[in-house]
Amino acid sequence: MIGTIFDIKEMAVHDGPGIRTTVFFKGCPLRCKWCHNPEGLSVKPQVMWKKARCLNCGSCRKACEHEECRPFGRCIHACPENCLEITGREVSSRELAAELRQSAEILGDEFGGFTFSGGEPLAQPEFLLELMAELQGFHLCIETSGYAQADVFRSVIGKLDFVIMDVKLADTELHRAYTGVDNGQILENLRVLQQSGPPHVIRTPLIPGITDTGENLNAIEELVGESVWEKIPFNAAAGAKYEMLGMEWFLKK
């Protein structure tokens, strides 16, 4: 099975128990206005342009014969300042698992396990399940919005050792306005996780004036119940990625 990822982060300490390797899946069905990984939204590989370093020499716009450059309409190898970077690559579950196992060998007994993040890992369920099977025996964790069909959600969490799940907004209309999707399926999957899932943590990103309101946090607290609940500070530095991708950032002042 072929899937698309956009990053692998080794020595991760905030993505589940222990020192971990986090795999970032490309593609997400949500469009959160504050998304701090905009390069993970589209499932397709994209060019990131580092404008501050650009000489405007036009070298990347000249015709080239590189097969890998054709989808982007520019030569990704020609820039003298290395201003162009491709985010996203296709890889088979078997190849990726072999690559990941090598990173685990470096830490030996100190290695905590693998975490699947994104984007949204549940948006590539077949690839995710195959990768998890290839990595059987390691501690496996997911960071997810919880937005997936119930059968997909159940099949994945049933094979995991730990789940980190976002609950961003309790109100359905606000959730649709700020993420582009209804939260009904997310809340249904939250109940499944709480009733029959593995150990888990619920996280809420604190977005100023959107998710950090008293009304929203009080409502989420009721939904969370006895689950562990973490409130994550807003990271404004992520806005720089939007310009590199030619995208508009909703929270830009």
Contents of the next structure:
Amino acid sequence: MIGTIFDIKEMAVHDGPGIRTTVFFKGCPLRCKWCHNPEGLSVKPQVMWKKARCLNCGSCRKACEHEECRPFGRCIHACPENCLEITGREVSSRELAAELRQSAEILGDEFGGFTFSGGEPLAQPEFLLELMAELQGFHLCIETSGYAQADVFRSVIGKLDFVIMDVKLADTELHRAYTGVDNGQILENLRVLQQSGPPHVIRTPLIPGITDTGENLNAIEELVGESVWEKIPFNAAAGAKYEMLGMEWFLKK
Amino acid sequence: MNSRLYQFILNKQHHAYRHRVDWDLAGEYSAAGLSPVERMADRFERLCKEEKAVILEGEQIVFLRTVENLPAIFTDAEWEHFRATYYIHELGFMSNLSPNYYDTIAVGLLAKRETADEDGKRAIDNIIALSDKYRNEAKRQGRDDLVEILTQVPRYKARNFREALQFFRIIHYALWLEGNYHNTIGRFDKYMYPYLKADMEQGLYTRETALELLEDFFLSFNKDSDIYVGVQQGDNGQSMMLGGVDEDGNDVFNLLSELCMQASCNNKMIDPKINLRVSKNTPPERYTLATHLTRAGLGFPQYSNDDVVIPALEKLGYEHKDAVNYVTAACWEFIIPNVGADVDNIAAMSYPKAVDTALHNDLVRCGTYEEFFACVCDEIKKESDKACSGLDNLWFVPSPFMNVLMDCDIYTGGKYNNFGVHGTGIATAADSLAAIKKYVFEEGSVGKEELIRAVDENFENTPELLHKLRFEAPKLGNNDDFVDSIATELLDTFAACLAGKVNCRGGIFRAGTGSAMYYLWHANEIGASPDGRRAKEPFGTNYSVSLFAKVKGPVSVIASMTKQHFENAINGGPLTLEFHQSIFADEDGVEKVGRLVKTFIDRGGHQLQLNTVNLERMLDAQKHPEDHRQLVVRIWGWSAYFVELDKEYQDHVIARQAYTV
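Having looked at the form predicted alone, could you now put up the form predicted together with the partner chain?
Okay, now the whole complex, with that chain kicking things off.
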């Protein structure tokens, strides 16, 4: 089946063991105010406009006959500075797997495996499961918010070698306020992961004044229990991408 | 580390001991009718006399340049005459050689004197006289340690590690003072380790104290290096080769190799420039160790692959015992120590120029891509012929002391007298041909005249075509056979064009993958190119992908750039990969980068150079150079302090691809 991704990254060194290739799924049910991959939020392909490089030459405003340009109202094949880039590519699981296997072939014994990130890979569960089946035999890892129905979560993690799962906020109200969703399902999935899942690590992004409070970290520490827990420093450079997508960044201030 | 001495050198306080001389030697020598070798010998003698012995506080390895300039020994008219009579390479003095430090240090200069010619004897006497000046100064300062060392070396053989290091320093210093340049260091860990090993067995050093001494020794390469300017500050050829196999196939890498990398890492200075020989048998831990040095951001080590280089050199006619001993010249050219007199950077051939000529002269009449590619090959042949022509009657100003140190008569050449020719802009050419193949011949979506016109107009009136060629066309570096195979054909063609040519010294011509500074010079010879490169935009350095090519990542780049047949083109010239500093944030990242290097080597890549870059810091350094005096970047075959570079070189470094995490 067809899924939507927005990037494939070679030589991902922070996404699990070994030299990995990470696939970024497009679309996420959460709306974390600090999200550093805003192009992963909507499942639809989007235009990214690198405004700083734009010469206002008008090339993209001229009428074109490209089918793929229609939804955007601009020609995406005309910019001499490449200011307009489409983020989001629809691809079949088979085609994607063939593409991904290339890096495994190049790296041979040094290849670590594949990591599914996003966006939220669990938001495209059937596509993800198909892709995983295509890549059977490789070390497979997911980076997830853990926000998925219990049966989806179970069936996916049961076939994975490693799970990187975020626990961002322990408090339900704060979680809803800052990510847009309830954390009940996430915490339930966390328990499933801890009780019957593969090796895993819990990650907490340290967002100043939001997730890095003593209260939150203490509460998460309790939830983490025996699991490995990594605290990830805040990436302030992410703000630039919001502007390219014509979005407002909550943390701008 | 001796941090006081380190700061002293870093702050250039030792420059206070320097002075210039304004001797009109050229006029004097010319009037007296002195021969070139007599002039070299005489200038060296005068400079040795003029040099003052300066011993800085706490300095363990002494000898400091106090005379800042080398006065000319030939008049302009005489140079004109030489240039009319001979082929004069670069500055005309001996360069890019790897002299026999090992034997010299093992026997002492007095022993070398016995077999030297009169000019060589004179040079040796002057070096001994200068080192006696240092011994007296040491006596005056109550530095008994140095008095003892300088009583022994350079007259007699070194008896221990420290004497060997001091001896090396004196020889290397003398080579520069004599007027040779790009004075390389050779297989330092191979020839120096026996001294360290013996001392350690006697309990004279621990790992830590040996490292400390080595750091002081490494510092010595940075004391005078600002005087040794090449094309830019930093281009001085002080290259050290570590690791690799010996004559019997044993691994040379030893404790000293390890300490050298550590010392380089700790000193964080641009000299000496570290190269590391590796192979399929290199253990993974060694790559991790070396990657710690990469992380330090100096652009070291540069790797070369024994599995590829040694057989390729043998194929070119180098004897096995010499090929296994290969080192790098100033940048990355493979040369043979002691007996090699190759001129490894004598000329350069531009692939994009060949494509550009064929584009304008032949494209319109070509019915197929194959027909067009044959025209490009013809142009490569013409360009290669041009690069190899006019190189008759090569002559270097004879250097008596260099002659003493080489195991051959270097005045007339060596055991090997091959000429190296760089190949510039292979990615620009391969990408241009891929675009022509795909759009003009396969799809027919771009007309021949349309393309030529657009290139001639620098794409001013065709933004859509520019976009297509520049951002949508296949690019080298994506593990795409469509374009990778074109690069392979280009390299093969270039190598074939040089094969069979004999140079004026009876040697051959070696095809290379380096660009040196031609990535800027050759780029300005042509206008825009069919890969969507605008006029005046530079090519990638050496064996790298195009500056603006969108690539999938370093893994695909490695795949693309290891497919070619380097056994036919082994003059040297690395693939360069730039990594953002953040990839080395933890030990895990360091180990993974090391494994990527291993992949490159295992796949048969010939030479690799990794950079750690921090874009933000470079941009800030352009604005506030005073805050970033120690920021080091790699240029084409050497590392430099960013703020000391001309802006065009700074901008090129900024424009290179960086892989982030």
